[in-house]
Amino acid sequence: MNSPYGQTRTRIAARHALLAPDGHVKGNVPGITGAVVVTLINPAMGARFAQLLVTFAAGGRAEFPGNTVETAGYFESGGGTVAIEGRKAKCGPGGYFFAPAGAAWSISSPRVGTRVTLFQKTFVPLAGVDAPRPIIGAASDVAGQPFLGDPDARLQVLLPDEPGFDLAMNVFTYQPGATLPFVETHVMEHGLLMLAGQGVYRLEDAWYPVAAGDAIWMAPYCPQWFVAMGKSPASYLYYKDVNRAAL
């Protein structure tokens, strides 16, 4: 939609973020072809990761060597073949993967219009704890708990919460006036984003309105709190790292 006063929702700080779908720019990243990539956020923001919003053109391809990066993939619409190292499997809406460092990955024969966000970090070793391995899951298959006991507020924990992990992957959803608890202040840093639903989200002193397709970046120690408001659950995506010593 045009914005003839140049007005937009998003708002980028020193130590947050929120990316609204009007601005978006197409980019183009070296290993995705025949598809749209934007890069919501990355280092050049403050960031110690990179989230990437890709949608997938006719013919649209997305190819990794193994290197260093790290990537988790979730598929919010459509479907494509993930493949990591000799690993085949398809996804369709809702279908995740995790590439680890040294492991070369695929999309391949993704449908026309299929929406993938990506997350990518460069991978922390933990002395005498095993890698990480690949995983391809679909997000139907993980139960959603009730988070801190509220079973209107439910998260799905989609890859593995075991030492060799530096990073995780999960999906909360909210029913219509479902809230996080308290504001949580912690070391962690989140991408984000909205998959369904509305509300608004508290990041450092602003709150913002957010809907479905909105992404937001919160550096570490950024003060944030999330309530669902409308007439429909609300859920989003997100990033953290984890597991990795203080100092």
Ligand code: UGY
Given for the second form:
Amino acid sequence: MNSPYGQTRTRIAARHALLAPDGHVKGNVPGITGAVVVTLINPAMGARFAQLLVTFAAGGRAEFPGNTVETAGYFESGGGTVAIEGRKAKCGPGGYFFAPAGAAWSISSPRVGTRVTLFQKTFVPLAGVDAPRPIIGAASDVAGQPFLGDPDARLQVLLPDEPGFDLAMNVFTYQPGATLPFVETHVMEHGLLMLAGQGVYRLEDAWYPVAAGDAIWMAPYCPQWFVAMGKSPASYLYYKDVNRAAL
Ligand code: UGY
Ligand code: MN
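Here we have the form predicted on its own; I need the corresponding form predicted together with the named molecule.
After this comes the whole thing, all chains and molecules, with the earlier chain placed first.
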């Protein structure tokens, strides 16, 4: 996108970041071929996880070995075949998966233009608790629950809410005018992709206009708030680390 005066909504701060699509620069990532990959968030920014945006071309493929890293993936558009060790299933728009640490996984035969977001982190095992299992699902099968009682702000929790899982991947959908009910300030970290609509995100002491395609990083304890604006619902996909000891 042309920016004759060097303007962008992108802002990288010490404890939060907004990445608008006009700043995207592709960079190859081992394991992903035939695709444009943008590493939106990773430890170089200060995060403890990575958020990748993958747009597949013809013949594209993702193939990762089983190691200490776990991956949660979400198909924003298009589709393809996900295989996690013995399991194999087709995912379309709204399809998602979780590949636990130690499990080799792949995405094959993607439709041209398929956009997939990958959240990756090093798994933190919890003694005495079963390690998380592979998951392949569809967001359309997950009911949106009113968030803290507000039917206009609905949360779809895509992964099992079980102590073995040390990450969550959710979709949050707001009717126009709906808000996060208070300014959240919490130890958990977030990576976020705006899927639809627009609004204003408060991050620390700044308020940002945001729209579909934008990505956000919120460090632990980054004060955060959102209001959906415009005439259609706003929704975002987000990552959160969960279920582990404070010390
Ligand atoms: O799960 C969450 O912490 C969520 N309510 N945060 C957010 O949407 N920024
Ligand atoms: Mn939050």
